[in-house]
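Given as structure tokens, the chain that follows is alone and in the form predicted on its own.
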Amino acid sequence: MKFGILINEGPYQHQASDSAYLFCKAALEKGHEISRVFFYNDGVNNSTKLTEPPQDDRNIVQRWSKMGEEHGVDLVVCVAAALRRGIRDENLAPGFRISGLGQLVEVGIQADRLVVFGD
């Protein structure tokens, strides 16, 4: 099954980001694809590589740009979201792409299932 995923909270403050990085973890073991990762809202800040978790903590960019890499995970982050936070093609992690709303279309067309975290 193809999967597409739309993330909607920040790395830290919301449980989103870990049920669906958790989600996508298990997918991908179980054969299915993640053709797509969405940040909208909030959720564009799971893609800053200027986060800096303490060392015995979990670092959720870090994750995803991981994914991204070993997993060919598009991880796209909405620009009119990423930009009312500061966040600019400089400050992306390894693995994320800034870019519109149509990817999300795009992949809510393409995927068998979109499936969102968060509000």
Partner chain sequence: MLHIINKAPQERNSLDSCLRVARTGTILLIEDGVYAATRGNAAEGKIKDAMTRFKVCVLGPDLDARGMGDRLIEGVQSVGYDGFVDLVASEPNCQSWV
Second form
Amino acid sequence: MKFGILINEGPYQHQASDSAYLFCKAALEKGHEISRVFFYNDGVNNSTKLTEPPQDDRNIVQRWSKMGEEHGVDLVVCVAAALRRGIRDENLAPGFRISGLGQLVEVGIQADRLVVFGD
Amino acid sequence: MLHIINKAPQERNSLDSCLRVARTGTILLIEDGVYAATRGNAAEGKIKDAMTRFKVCVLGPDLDARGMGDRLIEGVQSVGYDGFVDLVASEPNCQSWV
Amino acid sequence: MSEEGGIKKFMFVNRKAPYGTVYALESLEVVLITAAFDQDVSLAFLDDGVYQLKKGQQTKGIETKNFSPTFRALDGYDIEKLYVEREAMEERGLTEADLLVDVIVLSRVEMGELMEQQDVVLSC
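So the form predicted on its own is up there; where is the form predicted together with the partner chain?
Once more the chain from above appears, this time first in line as the rest of the complex follows.
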């Protein structure tokens, strides 16, 4: 089955990104496809490579980058939400790309399920 | 339909709102939503009532993380993230009551 | 659930009041984009989400853009299905006359049934 994921909250402040990541990991392990993860609202803050958590904490941004690279998961950051919050191509972590809201609608159309993780 | 609730019953009205509007299917409690499925919580009656209409599940890792694994209401099914995936796949659609 | 002709049913569920958080505004931005994809789009207003439709919003004093007129522009995008849950409205002391756009008022049962028919339920 093809899943689309929408994340509306930033990392560390809220559990949404963690829940979404663990959901995606489990789905991939079961042989499902994650068509796209779309980052919206403060969720765009999951994409900055400037993130530097303490060593004993999980690295939420790198974890997404790694999933993107290893499983070809398309990590899309909403351009309008990103620009509002100071996220640009210059500080984007590997595997993420900035694009329009149409990418969210498109995955809603194409995927079998769209799961929202937010506040 | 799968209804996903991530807020504790005393913090927000997500559970109440879902129970008021939702018709059938499965309710999955995740994140702070898991507190609703614990014995002695004021929401216990609501959850027991919901169990007559819905299949009620809780995300086990979230329950355990909060030290509440010892008081899950009987009849509420604890699932892992793999079970979460199965629920999304098996129900025709899903809604997050954020 | 219906996917006839590749058209899916998208429902935007609004349960949050405007201005206190950005969710209402950013949800509306998704609605406008979705209009370009020729899908079956509806908006549902539950709980504090009904406050988004209150007439007479004056945001000058909080130096924030008043986005409520956009709801009136939605029919220009062929988005005409705005559903409001009756109890949510009544519990907040509002009537249809207080709302800035024409809506379809539904009972909680009707709202629940409508939700079950959707392919994609988006909430911010």
